[in-house]
Amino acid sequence: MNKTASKQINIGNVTLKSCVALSPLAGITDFILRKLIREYSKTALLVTEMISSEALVQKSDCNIAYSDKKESPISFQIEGHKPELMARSAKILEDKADIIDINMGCPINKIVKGQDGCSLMKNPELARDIVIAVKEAVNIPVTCKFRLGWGLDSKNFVEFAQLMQESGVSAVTVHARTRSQMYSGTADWGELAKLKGEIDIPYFANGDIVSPESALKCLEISKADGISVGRASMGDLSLLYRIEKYINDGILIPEPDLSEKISMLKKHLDEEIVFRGEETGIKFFRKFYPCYIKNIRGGGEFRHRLVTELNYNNIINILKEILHNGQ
């Protein structure tokens, strides 16, 4: 057991009695994404996919935005770089959440082009000023994600951290990577030690964590209060969960099988079309079957019939095709 890793977390006044949290992930971490993760893991802390602060202030019954009080507790993260739309987004949300999440990491060009996401890591005083017009609007908890900087050449992420905390922030998350990295090469967990000490507030570190094992090796790497958990959670909605179990209890559940992937599938397959509608529903989950199929023989084919597919009941023949394969 890992008893510094264990401990609850305290987020401004929110408690969380777990050090495990989802991270936001653009067109992936939607309500059904989180709503099945949940069912495994009643404790970690859930995140938004980004919620682009412009588009919410235009259309506040936006779907990207749908939550229900089963998920807490929750962080709506928000994109943007105008202090006041920020302002606005985040009061709209703060009845459905425990904490508001500001993006500072984001790096693809469409979002760092515009100011946003981590080229406000290039303005400081930018991103200091959103989280102060962001904290005088809610009254929860208001935390960031961040990278390791802009390039290999300027990692400011401690300063950066250290001036977030005094402009109100009550956690940061941290990419262990820059941006201009993007999400090549690996992780640098070592880096995060050196948060340690620098701010009086939880961090928690990002990247690379797979598994049970990595969650727990990068905690004592990086030092860090908690994890963020990204794209390893599109293929296993029970991966939060094992982490925890492992973090917490020492104990190792194994990976699904086959099997249980795919009875993991179809739920999620079926219940993005309830929420979604059948065709815009199967569309949307197109970018999951490689998670749930991945390493399997005959792999290759089996995606690219899957993400072509749009009739329901040869996408279920599909499955137990593959099913049958592997055994």
Ligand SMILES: Cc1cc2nc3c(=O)[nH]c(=O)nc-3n(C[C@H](O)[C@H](O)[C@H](O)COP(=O)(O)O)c2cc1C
Contents of the next structure:
Amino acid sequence: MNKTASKQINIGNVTLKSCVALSPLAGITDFILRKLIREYSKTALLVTEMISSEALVQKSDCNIAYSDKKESPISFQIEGHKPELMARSAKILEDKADIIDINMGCPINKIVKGQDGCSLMKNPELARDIVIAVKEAVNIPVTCKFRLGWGLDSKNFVEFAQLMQESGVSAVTVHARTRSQMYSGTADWGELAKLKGEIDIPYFANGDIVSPESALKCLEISKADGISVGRASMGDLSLLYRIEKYINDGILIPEPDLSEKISMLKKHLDEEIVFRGEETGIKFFRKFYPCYIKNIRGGGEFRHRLVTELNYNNIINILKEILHNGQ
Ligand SMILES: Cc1cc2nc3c(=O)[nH]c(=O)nc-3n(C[C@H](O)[C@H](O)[C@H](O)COP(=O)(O)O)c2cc1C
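Show the other one: the form predicted together with the named molecule, since we just had the form predicted on its own.
What follows is the whole complex; the chain from before opens it.
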């Protein structure tokens, strides 16, 4: 077992007892999902979905930044390209955050056309100015998350990480794909090993970690200090905890069975309804059904019925049918 993996990670003056982090997922890693993941893992670093600095400063998008208490250890991710607005956003979030993370990896057109997200990898001076401005505004550590580069022939993640370190970030997370790959192909964990010895701050490897076993493999191949897990945490609230148990203690907790997954689904749905109201909560939740009921008999039909159903009691009845069908 890789004993080095269980070491603490120091991000500036914040000590993480775990090398496992939740990846930011817009529209997914909201306050509710983080709260439910925290019931399993007390130590994983939780990260919010990206929070638009423009929206936050204009006070029009505060729902995304909602948190009812400090969810430590927790990092709030901000997104934008104007150093002054990014600094003001970080200041607004500072009290609820242990760490401020800056999004430099989002590949979607809407974001990169405005110089935000991954386009900052093509404009390292602006990325540096943002980090410097955010650092000056807050007294907590600042980190950033980016990709291997813009295109397969312009992978600049090593120099970019060095520049971010010089500018003052205390850790980086790298999604092992380029912007041009979006989410296609497989994450190249081996590329990330090039960072070893090139920066003094910790780095988290990200992309395609789906299980405790793949998490350990990613740590070994990437030589990273930590790992960041995104999409696979949808549909299994215990995944981060199971990864921690495997990496730290060598204990492989099996994946939850169908009945456990349906309980998780129901709890998640109920909490979203309390948080957002019944109709909005049920509509918001549609994206989660396929993740909780993957690979079940008759899955396609059940998924279709769930995502088109707006009546709570009918949803509960479909869940009972799924359980009955699966056992
Ligand atoms: C629906 C969705 C939303 C995402 N939102 C964000 C985001 O807000 N901030 C960010 O840095 N990355 C975001 N990402 C990228 C993920 O954090 C992560 O880098 C990527 O999904 C690869 O990791 P995974 O294979 O573990 O999911 C998003 C990805 C998806 C699929």
